[in-house]
Amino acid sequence: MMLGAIEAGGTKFVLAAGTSPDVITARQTIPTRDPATTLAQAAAWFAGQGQFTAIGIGSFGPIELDRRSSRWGFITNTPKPGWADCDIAGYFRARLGVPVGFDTDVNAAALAEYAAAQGEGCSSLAYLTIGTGIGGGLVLGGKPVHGAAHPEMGHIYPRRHPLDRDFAGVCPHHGDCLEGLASGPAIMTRWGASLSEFPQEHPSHAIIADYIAQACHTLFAAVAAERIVIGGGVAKTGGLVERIRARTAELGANYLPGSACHHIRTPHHGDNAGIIGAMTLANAALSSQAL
């Protein structure tokens, strides 16, 4: 048995091959182009890469999900340049004639997170990613939330903090959203650099620390997670998660009913957590177990 797995990025798609989640024998990373140069290239490395059984996509969005869709397997409205609309599950369907697991990449990282998660006694797992854009994925009992679509946490709308009440914010949808205002883009544009370049004193880490603190209470007590997940490269500042943490725990104000239970981590799989859960989505899809 031979699973694929694509975690496919806005700037790079990380191409992998194995024969479970947990055993990857080969990894290629590629430019994200154009959708018919870079969709021909990756299906090129699979063939060189043997026969495949089923093949999982973890993919940014935003994507079709709902299977009663004709759309289902597509990126939809994206901003990403000649992306919208693509037929991305389609495609390697058709190429490499084997079944198609897809979700956003962020509920692909929850997954194998989740699945890491679950020796430690936990049952529901949220992921954010906080780079270049804000994502989330959450996971309930083994399964990836899907409701009308995919969750889309980057785009709540924090309180605004009281020393960061000028900046319009830099999502082209809503401004000043948990994107708009904690994202990569959205540090560099209000501060001239990434947040890592910042000594620890200055006010970027405590606001952004205190806007992705929000989001986690948010999660912690909308939907109970006892365990969220925070990755992505700003996440990799010194000392951010432990600010989010601590500003978490004040939002909490010791009221949420479970609240001992609830905890922040860093990713267990670091960046390899989303072509883990690629390969997990592909398992999913060979035993026809659609997650």
Second form
There are 2 protein chains.
Amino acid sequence: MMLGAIEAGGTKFVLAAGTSPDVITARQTIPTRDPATTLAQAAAWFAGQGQFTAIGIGSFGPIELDRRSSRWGFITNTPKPGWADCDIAGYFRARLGVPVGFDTDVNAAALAEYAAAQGEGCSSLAYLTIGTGIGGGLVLGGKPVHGAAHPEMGHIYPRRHPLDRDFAGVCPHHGDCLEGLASGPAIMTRWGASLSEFPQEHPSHAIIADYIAQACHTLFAAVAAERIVIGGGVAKTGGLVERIRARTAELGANYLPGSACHHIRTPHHGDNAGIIGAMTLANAALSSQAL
Amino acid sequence: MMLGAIEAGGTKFVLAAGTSPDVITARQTIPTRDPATTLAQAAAWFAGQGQFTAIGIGSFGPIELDRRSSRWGFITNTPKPGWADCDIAGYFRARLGVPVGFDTDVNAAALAEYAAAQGEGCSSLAYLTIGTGIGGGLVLGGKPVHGAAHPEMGHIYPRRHPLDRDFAGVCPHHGDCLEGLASGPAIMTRWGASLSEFPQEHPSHAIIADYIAQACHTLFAAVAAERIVIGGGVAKTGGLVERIRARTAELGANYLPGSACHHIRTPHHGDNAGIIGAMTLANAALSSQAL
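Starting from the form predicted alone, produce the coordinates for the form predicted together with a further copy of the same chain.
Then the entire complex follows, led off by the chain already shown.
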């Protein structure tokens, strides 16, 4: 068996091949250009690796996940030039002649982290990425959550921090939603540098931790998530996850039932959560138990 | 087949008997007193109805839903005098000798509304009740969501409305969380009357609609819910659901994928959603596919 995986991001595609989600034997990264160029380059790389059994794709969004839709497997109305209405799953199914698993990049990452948490009896997990944008995936009882499309956790509205009242936020749609306030570009716009360039006393650390902690509290309260895994570039800032954890506990005020089971972690798989999750999607595409 | 159902609330217990969730043949309401009195009175009513096949209980919380726990079926650490550590499911299983289905009152209501929405292809539904307290249930793919216990949607923090900056909120744990700001008691404390006693121009209508709309936006963004059903006494205020719908659309700014599938409704089953959902829990307790 040979599984292929694609983590399709706005700036790069990560490609991988292996025999299971745990065993990646080859990988490649290519820049994201226009769809025709990028997809052909990815397909050529896979062709050079041998015969595949299935491919999994964790993609930037928004994407179509409704299997009853003729547009299942499409990237839909992204503002990214050229990529709107791109049939990414169909392309690889046609070119490689294999079943294709498909979900958001963050649901894929959540699946990989969920599998890693199984030894600890975890039954629900959210994966938040804090980077160029903010996105979230959610796995409940082993299945990634779909509904009216898929979660877009970056666009909830946190309460404004008292030391951050005036910044308008950078989200073109919502201004000061979570992504508008706490993404890498939001930090850069307001303070002119990334979080890790400031000393711990700089208010930026407490402000960003507060916004992400509000998202964690919301996920604990709204879906009773047992574990929240926080990845992405901004989350690598020294001390940030500890601050998020402490602030989330303050917000919960020890009230939420099961709060002893609420955990906030860094990714078990580090930066590989997305591509390992895409391998999991490939694996699932082979079974009748489609995710 | 005879199914029994209990909607266990903080002020009253609704009891019902019937042959399916759609066919309730007898019902009774009793006041919630201490557990010994209340549970015995409920059991006596069921005994007078004949032989049951299964019982379903939708209960106020917090409750234990983890089937691996020896305390499954308990009301856990409620502040309600006498009710902490009450083995409510075990009581009826022992007294009536039948399988017992058990979940939160709001997950039960969400199940009933979910079933009613099946004809419209709805795959995910949240049920919010806005009354003495604020609670929420969530059904995804036919299953009520559990995790670290169960959702406690009343305790997310909405952004403060500009016309409502000074009110401290009435939640004993969180002050100005959603329940602290938008529940019946919060309205009464701040304005001295219930929402329906004020004309539509009174700022209370826009303020409360805004807080509940923020919760709706959060649910759409965090779990991609297709439908949100809003029940409870406060939600019956004339014009409120329309205002919530309009404000939620503003907050979403037409950005969330699948937003054409986002619907905010009043309960199909009106005040009967909870007891019908408890019948559904009874039904499910008979199958191996436990909810």
